[in-house]
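In structure tokens, the next block holds one chain alone, the form predicted on its own.
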Amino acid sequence: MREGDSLLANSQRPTANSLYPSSYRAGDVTIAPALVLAPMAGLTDHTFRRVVRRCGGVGLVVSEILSSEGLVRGTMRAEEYLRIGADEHPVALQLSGADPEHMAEAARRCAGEGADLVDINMGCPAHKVTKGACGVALLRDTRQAAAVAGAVVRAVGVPVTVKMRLGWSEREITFIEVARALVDVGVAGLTLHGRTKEQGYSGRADWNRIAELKAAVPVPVVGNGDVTTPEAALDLWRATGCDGVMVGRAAVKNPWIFRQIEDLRTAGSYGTPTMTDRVDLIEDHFRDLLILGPPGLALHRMKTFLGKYTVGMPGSAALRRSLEGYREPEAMLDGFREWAGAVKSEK
């Protein structure tokens, strides 16, 4: 069975596909359909972007935001957080940090583990992240976000992107000057998220601020925020003339959204997962998180997947409960599949 084929048309709306981009273009890098899984802490691993892989209609997947000074110091566990797929590809290796040596250095081991893209992290609002005057504390200082920046694009040869917020906060609007900037050191694309960093994730995501900055700059721009629906999709693309839109939160709980985003934009019409979708994908899932280990980490992400891919589904509620139980992963997953199982007969 070809990926999806379950899937049951369940919503139409009728597409002008010009106003949709099928594709974009961050450098000499072509991202096809212009779909992009958003990087996410703690969940955007090599196993979760294959899980979208595998759903389909992404067209580029990030990873979780991997620090700068970790890769340089030999503080982070490089093997687990630079591994990439050949099935992944292309793929975005995204980068923190606000030392222009250290996030040349870094993005230099990314591109040769064969990421095809760096993105530079100017968004995350995470006290952790901006206390060390990364993330988007570098939208308060225009000249430091470009050397960064610039470092960083002289440093690989492969394209530069950087993903940023809105700014500090509705006082300090700074996401044009600073695109400007960086667009001027040789960045191939931005990705932007409507809110500041004081919004945090709350409140709506102002798409009219995503439609400025397509405006004002030459390189291809990216939409995010408030994508919890394929119709939101099409109507960011619509609101804002960007380039792609980029899924985040909403992906987690649904991972073949990119799909129906996809069908929705080229067909009208898209499908929903069954049980037996959901099911296979959590195995799978789960299968490598066995693989690759260690058993510690597996654990402790089966738990924070298992408790997002079951959001909705039946008895789900009373086998998240259960979770915390759990010290084994093999176990964990013996118990998922006892549930599963339970499941399908009252069908």
Ligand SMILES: Cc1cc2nc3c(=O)[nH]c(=O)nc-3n(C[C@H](O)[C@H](O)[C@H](O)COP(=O)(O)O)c2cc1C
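For clarity, a rigid core is taken as the largest C-alpha set superposing within 1.5 Å between two forms. Residue numbers count along the first chain shown, from 1. What you see is a predicted model; the values in this text were computed from it and never measured. Compared with the form predicted together with the ligand:
- Residue displacement note: S322 has its CA displaced by at least 2 Å between these two forms (rigid core superposed).
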Given for the second form:
Amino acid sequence: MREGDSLLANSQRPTANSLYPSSYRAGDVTIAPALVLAPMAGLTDHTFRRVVRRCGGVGLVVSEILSSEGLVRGTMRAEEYLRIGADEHPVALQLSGADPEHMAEAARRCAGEGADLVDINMGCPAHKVTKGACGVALLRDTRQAAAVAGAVVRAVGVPVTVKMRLGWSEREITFIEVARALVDVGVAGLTLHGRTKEQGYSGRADWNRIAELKAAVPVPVVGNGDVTTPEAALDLWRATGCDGVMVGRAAVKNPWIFRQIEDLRTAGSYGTPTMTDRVDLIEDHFRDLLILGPPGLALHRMKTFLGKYTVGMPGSAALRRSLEGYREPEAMLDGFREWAGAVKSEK
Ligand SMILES: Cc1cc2nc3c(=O)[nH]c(=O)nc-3n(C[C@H](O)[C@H](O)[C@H](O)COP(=O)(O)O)c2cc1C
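For comparison with the form predicted on its own, produce the structure of the form predicted together with the ligand.
Following is the full complex, with the preceding chain placed first.
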């Protein structure tokens, strides 16, 4: 299922097109369609963002979380993490950090590498991030959150956005207060994942809170959390009036989901990729991973994605077992090609 193919309808739902936004603007950047690939550590690298772009329907792709300290101190493989392809734009690079000066310096670097937006992480619940007062810990300190965001806004010419959770816990719901302070220092857009830090990924994302944020701030609000199907994306729009919809986990299993949402929004129906589409996409992605970086990283990411992409495919459990022992990414790609050839010829 490539861009421009005719699609076979497998889902019919009446849509009132005007209910759902076709685009939104963060500062001077237009996001069209109003659909965003979520930042996901270990997943949304340059190669996966290109996969999603090739599948179509997405308006903005976001990098995985990048540590400003790692960038400033030169302790991370910056050339790999900051890599942006010509076919990815618009793209946001996401930074974490609590030191305004270091965040400003890291943001300048991101903008210099071609990021169309710089996004600040105020949602990551991982201990290694929050112990440095970064990520979701910034939602406990409105003044520090505003100082970090203000420094980044002043440092770069591109729009700055923030992705946040509801707060630390149900007893500490701070997103509205922090959001207002961020808007005051010039943040051009906000994304809200409707869970607290304490919830992690359990329970349901609270979409009512996304509607509350939309009503409270003058900048675009992107809703996030538990969009698992194209229908759910439209439900989120209807329930909250948000400007854009962000999809994370569902896009890793189904990178065509943005295209499907867009087709559902505009035409009332969407198609599903064929088995050939799926194996071709995996092969393309793996080829890109070989080019991206160190063989160890390529191998690790191939295994990660194989586990996600092939769920539900016939014989996929046996394939994953057979590829587990590979130590070289080239050999793994060859092993995959052999399996893919057999799958295609069975059809
Ligand atoms: C494996 C994984 C890695 C993630 N990494 C990040 C990250 O680097 N930055 C961030 O802001 N959110 C991160 N998130 C959170 C997602 O962006 C998103 O908010 C969350 O998964 C809810 O959306 P979903 O229900 O569509 O998956 C991550 C989530 C997962 C599952």
